[in-house]
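First, one chain by itself in structure tokens, the form predicted alone.
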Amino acid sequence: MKIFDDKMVEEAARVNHVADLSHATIGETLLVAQYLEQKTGIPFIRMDQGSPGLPINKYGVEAEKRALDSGIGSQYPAAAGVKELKEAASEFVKAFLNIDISPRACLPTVGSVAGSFGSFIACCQRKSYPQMGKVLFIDPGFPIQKSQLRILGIEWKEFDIFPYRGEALRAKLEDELKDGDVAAIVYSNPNNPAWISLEEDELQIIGELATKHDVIVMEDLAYFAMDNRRDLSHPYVEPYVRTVARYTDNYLLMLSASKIFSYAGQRIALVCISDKLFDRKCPAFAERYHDEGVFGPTFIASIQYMITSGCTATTQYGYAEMLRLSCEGKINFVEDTKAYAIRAEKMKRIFCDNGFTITYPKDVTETIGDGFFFSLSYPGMSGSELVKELIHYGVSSINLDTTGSLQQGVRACTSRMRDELYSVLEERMRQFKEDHQ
């Protein structure tokens, strides 16, 4: 028996101006869940929004307070970032990725959303003037990035990686890149929404083809070192976090503080640019911006500064302190975020015990790990049907088709799960199974 009947769910959608629940955005789904919860007092299992569900890192907060007390709030922050953060970022990349990027090429942004917005502009304006190249998404992926391209008027290509894992990825990428119209490749690793991770051979394929076709790889590392299948918590020690940066000089790495330090409210991230790309001359930039046309300086002064005019200085000092202490082994952010993996393991077991399957169950050689997200399917149901049906049982999620996936299922986020809700979820999914034999 459903918890919320059709009439009540339809009312929630109508009041919140949600035209189609089956393809609702994260924000729309959130509004419907909140409406039903507030109207009835019945708690929802909130698997919709990927907002951190752990306490904020205290070291960052304390560093911000010290910075504010020092009086820096009276001055505009430098567009390229404060020296302390740039140096800490360079060292962090060395400690956990074993990649050398100079401090000058590590740029703070107001969250990775602002970082990707500026990066799309830079990558797609680099080759020609006044036209812009296309972006290739290795899906499933973060829907907001495509919304950014709509705003910018940039075209994109996309493909679901599900049937193209391993060596099959090479032929697919060659086919997508052969026309020479792609300026950037985008993916997240670990992946939002499916939590799959690209393996070393796949990253090598991407890197080699990016170099061959002169394409920039935008590697979104929002869930940095959160692949719990390997111990990635020790700085300057193998195994290091996997990255395309080992296989090409055409890359931008996006490193956000939101998930690994639970610092989402402060909106701080980094775009770390390959030194060779940072120094690269781009005639199209010179023609468009009337500068020397060097990638890094143009990205900073002519693009990113126009979006945010710099990041809040105190927040930069907070981020710098967290990165510095991580390199010194005084913060173990990997251990801190393992709570998400524990939640995922429990939640997946409940769903799978009641007839669900994991939509993206494995990488090339391994079963996917447990972490911030996972994907769910139910026999005989499309993703559109499943996302709507789960709402009736007090479980909110998003349809995988909104992420570029061609598979039938939904994305589940673990961040808002609480201990007292496991028994509630178990009871509701038992009922779901009974009602859908």
Contents of the next structure:
There are 2 protein chains.
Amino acid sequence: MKIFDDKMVEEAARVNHVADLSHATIGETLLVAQYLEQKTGIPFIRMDQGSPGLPINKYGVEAEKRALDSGIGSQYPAAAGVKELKEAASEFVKAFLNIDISPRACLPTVGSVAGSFGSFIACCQRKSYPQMGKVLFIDPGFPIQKSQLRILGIEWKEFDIFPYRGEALRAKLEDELKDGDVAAIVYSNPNNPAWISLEEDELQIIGELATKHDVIVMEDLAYFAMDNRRDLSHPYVEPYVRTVARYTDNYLLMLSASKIFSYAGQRIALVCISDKLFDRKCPAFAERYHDEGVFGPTFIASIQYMITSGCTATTQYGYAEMLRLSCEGKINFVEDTKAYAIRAEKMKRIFCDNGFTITYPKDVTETIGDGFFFSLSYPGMSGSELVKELIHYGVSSINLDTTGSLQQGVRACTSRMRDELYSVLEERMRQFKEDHQ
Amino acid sequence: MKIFDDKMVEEAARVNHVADLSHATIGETLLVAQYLEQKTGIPFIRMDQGSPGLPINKYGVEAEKRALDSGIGSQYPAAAGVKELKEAASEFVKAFLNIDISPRACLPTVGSVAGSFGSFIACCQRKSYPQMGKVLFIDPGFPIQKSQLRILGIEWKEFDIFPYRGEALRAKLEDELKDGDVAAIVYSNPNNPAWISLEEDELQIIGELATKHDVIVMEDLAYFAMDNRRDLSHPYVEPYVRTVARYTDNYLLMLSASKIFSYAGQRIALVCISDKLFDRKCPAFAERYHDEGVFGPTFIASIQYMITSGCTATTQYGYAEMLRLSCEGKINFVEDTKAYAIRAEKMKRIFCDNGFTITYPKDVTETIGDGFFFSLSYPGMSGSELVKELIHYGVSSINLDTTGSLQQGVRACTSRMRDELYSVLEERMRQFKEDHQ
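What would the structure be for the form predicted together with another copy of the chain, given that what you showed me was the form predicted alone?
Let's see the whole complex now, leading with the same chain.
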């Protein structure tokens, strides 16, 4: 039997102005789950929003407090970011990616959301004026990024990578890029929502084609080193985190503090730009912004600075400290976030024991790892049916079709899982199975 | 005799990639002044950038530290802002403007720069899709706002208010608005750069015409209550700060913490939206964003949230505390920032004693007050000549023509003035006068 009947679920949707529960956004789903919880007192298994479920990094907090006491919060931070953060970012990229990016090309942003917003503008305005290039999404992906393009009036193309893993990616990408209208390629690695990871060969294909077609790769590393299949926790030691930066000079890396340091509320991230790209002449920029038309300086001074005039000064010092201590081995952010992988492993087992399958189960050569997200399907059920049906059993998730996926399933996030809820989840999924034989 | 000769000034411009000193941006001017200072050890009178020159508000700092210790920095802040800040904002608007805006319609932004960026998008996309309306600037104004429109591809119109003060403003505005292509009217009050203030009759004209032509007024109150001609420091007591909100329902107020609380580095501000506007149906929004198409919710969830995903959580608590204590009379931000008016009065006297005049000397019925900025002219010299010539005497300023002004003069900012520099300024301006008889 269902925990919440149709009438109650419909009421929750109606009261919260959710027109279509099957394709609800994260924000909408969250409201429905909260409503049902509050109304009935029955706890929800909240697999909807990817907000950190671990305590904030204390080193960052203490560094922020010191910066607050120093009084620097009265002054506008430098447009390019505070020196300490830029240097720590450059060092961090060296320590964990084994890539060289100079401090001048590491730019703090108000979270990776602001980072991708500015990067879309820079990439799509780089080659022509007033026309803008298109964005190509290697999906599934983060819905907010498409919403950003709606604001800006930038067009996009997208494809679900599911049938194009490995060498098949080359022909697909060639086909998408051949018209020359694509300015940027975007993906997250590990992937939000499916937790797949691009393998070395795939990154090489993307890098080679980005160079060939002069397209910029925006690599979103929000879940940096959170793939638990390899031990990525040692600075300056192999294995390094995989990155397209090894295969092209046309890249921007987005490094969020939100997940690896449980720092989402402070809104701080970095866009680290390839030095070669940083120095590239872009006549379309000069035409639009009446500046010198060089990628890095235009990105910093004519675009990002005009959107937020820098990032919270004291938070920059907090992030700098956490990056610095990570390079010194005093913070082990990989270990600190391992809880998510442990939760994923347990949750996946409960679901799979009750008839569910993992929608995106493997990379090219390996089974996917455990971490922040996973994908779930149920035989004979579409993603739209599944997301709605799960709500009746007190489990909130996101329909994969809102992420550009063509597979039938939902995204599950492990961040809010709590120890006392595993037995609840187990009981509910046993019931779910019984009701859907 | 000049302090810095032509060769040295040219070198400073060249090394810092400043193509044209006469029309240099604030950032460029700042680099030239810093370069000359460092090269020679001779102090500059830095009248360029409007960064606070007073210590950060300690109540905000302590509240931020408490919020950091509470651990809330790990979680994404609510899209609409934290409850405490929204409620304090609504109360502050009541206490100092005597205007009613409900907490739900008070939205924190990453500084007023992010506030105006999002507001431009919302206002210009409100009436049609995919076309966007134009912005009308009542100049002189803040150059960054035009740079924001360059990013977004939004067109603008502008006029210098100098010859259109008082009732003359009505016919001018009617003329600018008659084509129906204007979506928003922008100005700052008190004005950056000229420190003029719109009088009650002028605000009424703007409000009436905004209603008549269905245009939204974006009122930038960055220098809130910093006009020293009236005592605006008492909450819930007349006189209140002047605002267009008394004359139309089509308004957004931008309330920055940067100047009134010396909080620029923390990047926090508010956009307070008229409740009637907040609830207005906007079909063009529904078409573009596939949301319900209501002004406030679209502005919050489909626009502002997609640009920064909220503002630094702990800083929101700092701002909330400062607003709350201001309403309770425990912080007197008017008194706290009076130093700027005292500096302006002394600096203006030194300049005027040596042949300078105030470019924008008066409002409709009164001489302008003293505060953060003032405008300066020198007989027989264009603004371009003056800004360059002053650099030779160790004084940095901004050409008024970079702010949309048609008057010949420069903007002077009082924020970096220090007691020991008055005699230096006096000596240099005496020399300036002697050299330009």
